[in-house]
Amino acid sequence: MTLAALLVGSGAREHAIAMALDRQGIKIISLIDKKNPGIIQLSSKAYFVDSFKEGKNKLQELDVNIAIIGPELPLSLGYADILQEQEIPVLGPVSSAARIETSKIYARRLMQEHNITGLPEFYVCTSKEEALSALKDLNYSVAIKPDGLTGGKGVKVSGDHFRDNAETLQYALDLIKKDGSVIIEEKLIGLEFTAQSFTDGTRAEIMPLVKDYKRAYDGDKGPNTGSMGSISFSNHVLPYISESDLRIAKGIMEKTVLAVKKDTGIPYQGVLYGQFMKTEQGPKLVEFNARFGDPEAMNVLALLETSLANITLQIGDKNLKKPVFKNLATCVVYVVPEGYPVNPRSGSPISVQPNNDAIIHYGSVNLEDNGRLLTTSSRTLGILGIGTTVKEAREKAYSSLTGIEGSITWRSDIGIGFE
């Protein structure tokens, strides 16, 4: 029997999700709020809803045997938990589980509640007098963050993004007026690294660790986006992390999905993506996310040997077993509309000519009835190159960009010292 999948969301990533079920032969049924040409193409039925909360009503009817959600909306909305009443298999956690990610205070807290190392110091802010002394106590060297989704685009840096301590100050106020709450992070000082896990609700199996370029321009200048691009090596580690942060890392993620349990009373199961930085103290905790990170999912899905279907059903049946990834390296390169993300010029015609040394994700896209392919406000492509080495695999990725042509650009440095 072939099994059928549910799959949740429009992007690049739920692509190269797509593309990982079709190589195992399993039939896609999706669920999408943008009519993504290579989601469709790959599913054998399609359905288009204007939001995923409108989608909510679309999932009593569906007959699948399992379900896997890309972003992060659909499980904050409770996608997961209307799935499993169904006692439907779910790559991703229920939305109280979700909130690891759906609010960066609760995800701080409970690290701290749960003894949990490589927390920042941070501080919980409600008011202008609280704002002000956690900023004096941290040296106005802080990352201000809004404790709700968005979309990678919300956090600023002192240094990066303040020009002085009243524009801090200013920053958080207004965060304050606009949610009642800011969190004010020590700045982390050091490499950037991302660990993604499969996890049953006890165990958590780290896949290829993934390095990410977040901000917008060339030289990592620029304000932070969703993330321009990003690579992995064909050992699956990064060369300036060690086995003894992947093992603390790896603890600190495995920490965080009994504390869920803990919590919560229900096990996490899906995937649980760690940002962490490799500072002076060891690894610390930039963020959680509760689904793949995009593009890290191009990454690692591409060398994915073990049926994401089977480690869905795995996790479903709490007894995950270690997934196997090719021993290659890969590049991914974002094309993004003019002017993302401050002012991206959307609505704008693209046209892609496939190559066959890259692998092409369409992302947040916009196919009309009449075939034109659209760009929309968010980034458009993710283009995937593998190779044994980075080198070979970022020159893949950068030489099918001479097919694609429309009001579009992208950072020219991905993956630049690491050949």
Given for the second form:
Amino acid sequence: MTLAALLVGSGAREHAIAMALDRQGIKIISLIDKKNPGIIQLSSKAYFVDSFKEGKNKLQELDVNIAIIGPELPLSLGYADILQEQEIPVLGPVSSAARIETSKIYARRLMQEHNITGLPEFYVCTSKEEALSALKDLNYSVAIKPDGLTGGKGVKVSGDHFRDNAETLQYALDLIKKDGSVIIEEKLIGLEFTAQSFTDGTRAEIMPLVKDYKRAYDGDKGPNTGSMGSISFSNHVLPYISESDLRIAKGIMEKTVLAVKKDTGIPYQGVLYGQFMKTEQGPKLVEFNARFGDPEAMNVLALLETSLANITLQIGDKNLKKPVFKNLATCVVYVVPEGYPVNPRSGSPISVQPNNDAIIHYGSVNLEDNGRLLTTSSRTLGILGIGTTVKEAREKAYSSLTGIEGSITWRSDIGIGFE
Ligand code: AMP
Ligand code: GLY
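Can you return the structure of this protein in the form predicted together with adenosine monophosphate rather than the form predicted alone?
Every chain and every other molecule in the complex is listed next, the one we just looked at coming first.
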């Protein structure tokens, strides 16, 4: 029997998921809020909705065997809850478990209450007095974070985004005014890494580690973005990460999965994404996401040899097995609209010439009825090179950029300095 999978989401991450399903001959029914030509082409049927809020009503009507939910918004809206009620195995946690991403305060308190290592010092502040006291305790060396979802753009860090203490305090006050509370936490210093894992609520199976490039401009300068690129290595770890770092990160993810179960009574089923900083005191947790990373999904899914549909079924049965990934290196370069993320040029036409060197993932684009492809205000195309080394993967990704035209730009230094 051919399995039919519901795929929710319309970006490059979901295009990567669609490619992984398609490789295994799975029938794809997609629910998209942007007309992504890559996903549409691989889908037997693509349902277009103006928003995922509206798309929720469609979930009862679809005849599918499994479901994979890409972005955080439908997770927060309870898509997995509705699908699980219909006994459909879902890759993606129910909304109460997805709070690990949708509320940074919840994530920090969960780690604290369950004594999970890797927790930075943090304060939740609701007034100017509390903010001032937290800033003083942390010597103004802080990261200031809104509680809820901001597409990776709400966090500001001292030294990088604030000129002085007054600006630091002002940002905290702005967020208190907007949201009622803010997280002020210790600024972590070190190198970041992404550990994504599949989890059935008990086990956490780590995927190849990825280095993500969050800053907008070359040399890791400029504002934070959804990410401008990412690399992974053929041995599935990063050169600056030791066996012990990896063990600690895996332990943090496993304990967190169990903590969610204890806290909500519901197993966390899907992908748990951990962003870590390797500090002098060992790996610390920067944030959790309740889904694959974007672009990190592209790095790992292209290497996944186990069927993603089978993994979803195993997770549904709470019987996850170790997935197998190819021992190859990857490099994703994100093509973004000119001006991204500050003043992105949306609605501008682009043309894309595929080539054999790289895999092109369509991101946040809209295919018009007349065949024109337009940018939106978000990231446009994820270009993935694969090779035996990061250098080779990087060369393949960058050489394909010549076939892309329009008001677009990219970072030129993804993967530089790594062989
Ligand atoms: P987040 O949305 O929490 O992943 O934060 C976005 C980026 O802000 C992270 O990838 C880090 O580069 C930076 N960041 C977040 N929290 C901290 C922290 N406590 N210390 C230093 N940098 C941080
Ligand atoms: N690459 C960061 C994220 O997916 O949130």
